[in-house]
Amino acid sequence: MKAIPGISRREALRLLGVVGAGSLLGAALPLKARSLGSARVVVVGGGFGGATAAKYLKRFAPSLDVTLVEPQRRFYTCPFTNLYLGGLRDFESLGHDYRQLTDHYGVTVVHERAEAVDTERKEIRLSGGAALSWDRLVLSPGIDFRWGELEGYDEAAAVKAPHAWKAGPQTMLLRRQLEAMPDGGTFILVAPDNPFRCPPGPYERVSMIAHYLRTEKPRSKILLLDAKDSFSKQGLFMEGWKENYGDLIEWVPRSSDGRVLRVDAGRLEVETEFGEIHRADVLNVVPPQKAGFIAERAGVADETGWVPVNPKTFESTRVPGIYVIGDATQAAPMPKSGFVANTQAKITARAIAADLAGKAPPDPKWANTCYSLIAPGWGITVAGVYDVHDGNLREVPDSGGVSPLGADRSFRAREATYAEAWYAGIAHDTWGTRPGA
């Protein structure tokens, strides 16, 4: 992909949707309320596909009944919470509610656990007892981990050695770990192989932890062992390193037997593919994953862990009516990230209420943009545009790119800037409120 070149503020916002929801979507005006009856629609998961799905499915078409199960009732996303842990944010900066959803756009909220799909009748059960009818079902479950895949590593590993992968109790886990750590400890991350949920994230990880280190230990280092031999934006991150913290962050891919295969979380300990061992102060284990557990008992998910969909409205390929978005699909070439899964949800809701009103979807095209911080002041970017091209995903050629080496501090500043623009804007759009609202 080709570099970025340096904009404005407001075509940041522009190329991430914020100023003009519809723009990938062509004209977002409702569908006649008469077309649609009393159809229902239940949506599960409140993250940003969710959220957004059930928004936009009543925007697009407001006589539907849209309900929405999730049973936080305030979500804490995942992107920002490695700011979290490198003292950027507090932590009640990443809580969102559904107050808007309700208030403003009709969507009825239950929070209560989703547990078991009725395919032949068209229900959903929830953890109280009750069970919700659907005419359409929107899966947004997010990912559920491949508990001992990794010899040794469990949940009851985890409550010593955190994954910290999703936003929660283990995030603030790994943040008391770090401020207990003594100065001159170790801190290792381990990352997996892809695919998984946000590929850059063990990365953007690394440079918000070694920025605490820096600033409250100096003399301590990590150590980032990568089942992998390259990374998303490897050169960006690599170069943000180096100028901003020296040899403070040690990376060994695969090759170089950076492929962990046990874990003794007791001993936090990790033992390599060729028989080396690491003992860590503070041990960060990001474990293989696959869709959220509802969409194996919705019968959607395939051998691998994932669901395959219909690439232009991401209606499930293997039960009709139900709809899977964001990180739990099988979307290659696009990411797993929470832009995604907000584009994702955007155009599924408009394919939803045209097939309700008896019309065919539209053509879709789905956006990404990913930020990082290296450091503070220190941003860098990914950006894409995808469509459908002979009956398969696509990066749209010459569409996106990444930020350049080699860039002065002014723009890696102005990056930063856009990130925290990106997310109070799409917070926004997802559930209608402000960071930390």
Contents of the next structure:
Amino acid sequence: MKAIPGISRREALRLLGVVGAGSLLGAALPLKARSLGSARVVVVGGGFGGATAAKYLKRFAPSLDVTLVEPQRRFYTCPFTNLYLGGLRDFESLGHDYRQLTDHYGVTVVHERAEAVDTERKEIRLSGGAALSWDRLVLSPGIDFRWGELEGYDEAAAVKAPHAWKAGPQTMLLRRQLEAMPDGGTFILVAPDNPFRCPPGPYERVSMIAHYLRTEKPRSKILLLDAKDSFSKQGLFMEGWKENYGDLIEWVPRSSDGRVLRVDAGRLEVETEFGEIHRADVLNVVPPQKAGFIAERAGVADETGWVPVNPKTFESTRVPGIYVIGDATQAAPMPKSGFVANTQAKITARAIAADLAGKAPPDPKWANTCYSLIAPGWGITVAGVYDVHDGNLREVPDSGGVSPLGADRSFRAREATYAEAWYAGIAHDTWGTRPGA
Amino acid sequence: MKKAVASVRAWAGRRGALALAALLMAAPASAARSPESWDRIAPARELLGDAKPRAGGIELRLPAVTQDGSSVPLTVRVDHPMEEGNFVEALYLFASGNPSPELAEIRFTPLAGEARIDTRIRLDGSQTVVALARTSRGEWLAGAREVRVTVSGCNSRSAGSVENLMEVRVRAPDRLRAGQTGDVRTLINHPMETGLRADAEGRVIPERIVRTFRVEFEGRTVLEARYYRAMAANPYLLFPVAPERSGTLSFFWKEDAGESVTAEASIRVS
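Could you give the coordinates for the form predicted together with its partner chain, as opposed to the form predicted on its own above?
So here's everything in the complex, that chain up top.
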């Protein structure tokens, strides 16, 4: 993968997401008013994928009846939770409500949990007991955890050793534990094997926690026990760790016995593959994952736990009429990121609108950018563009890249600013919310 | 809760602890390929001669899609007895789409208890991984599994150097009942240079491979492996052992640059 030499090309690439959306809007679909007008689309999950899908379905085909099912009235994003953990943001700044979707875009939002899917009757049952029928169903259920696959790590263990891999009470629990940790303590993060939500996430997390500890508890240590031998933006992270934190962060790869096979949450201990015991003062376990449970209920997940999809439309390969987007899907080489879920949602909304209008789906291109903050004023990125080639998803050759190694501080500072701007932009695109609003 | 003891970090082995912990295993891929895929692999054809392998009986587990072809988890299990006079004698693995398809050759004895391994392999693009097994009665079994390898900037691997060259780790089950099969885990830090890659100045880095790996229990062979270029860096092998009595496992690695290393681990059988 080549590094992008200058910032200008990066900026052009970043715009691609926005430009892509704009051109989608510009391509006015010739609507068949009757078929579209009577069509009902139910979207499950109000995160980056689901909220974007609901909004863009209404924008592409205003006559559609679109219902978004999301239990939370206020959705907290996983992106930027690490900044909260590092003390750079307050938790409420990560929350987004659905008022813009209902008031401005005409989406019906139901704050219940989707419990079951009847694919024969095309109905979804909600936690309140009611059923919703659909002509097209979009699932954007995010991830669930494979409790117990990592020995000793179940829901009860997560109360003592949080995962904090879904934004909410777990994230705040981890922050409280860090605040209560004595100076000189050891923070351990256990990172999973691929695939998992947010590939750079564990590495940004230890960066932000390193910032907090260096500031507040400078005698503390960070141990990152990894089931992998390599990770996203590895060179950039390791350079940034050294520059900002010296040897505060110790990364133990799989080949140095970093793979954890057992967790004892009561004792805050973990045991590695070759039998080493590590004891933490604060233990953060990112467990193995799978598609959100409604994907299993709908019968769209396969034996890997993830959802195979038609690459062009993200319609399930198993159940026609159900579209699945976001972290739940097998969309490699696209990463499981909020940015990807947002662009998948737009492509899929357009494919559904086209399908209901009796048209073929357009040729899609998706984009991704993942920002990571290593320290305040020290940002890095990876970006890519994806398409369908020979029937499979691929990263378009030479379409993306990562920040250059060895760039000066002003370069890193600009990328940190772009990260903030990215968050504001994608939150506005997804929920219609603005920071501080 | 089980108790654990110190790991084996150095040149000489010590005893590991613990029975099996749950393996973070990749689920089986959905697309099983017709076993005739071995027909397209020259060294496999050579091996078979006129023999016609029986399809089925070998289960391969690989991720259906992987973003990191340099270290793909692979599990192979041969469904066949492991008793004196009727056991799986050898397992041959091939990465059909690699520049040289040979991956590993593993010889078992009944002392292994089962013919099963976990390892990490290198795949040069999407392809079919093929396994052939020969029983002590001269029968051949075959299995194959397709895997798609995608290139992703998000998970790109930085070509790092391997630290602690020839450092080994082993872990054997601490305690077994007589006749019970337990898992042994082994790892050696080694770059497994393919001889196909150039350094920053464009000079080809010579081939350097951990070539052989042998395991004995009280002087009797449990397993003998021969590794090729398609084994991932830091060769990892998990395999079973079924000792009838307490004793010591001895491990021997040898690389083609001439270095060798050994380790030991004891097992108590009650």
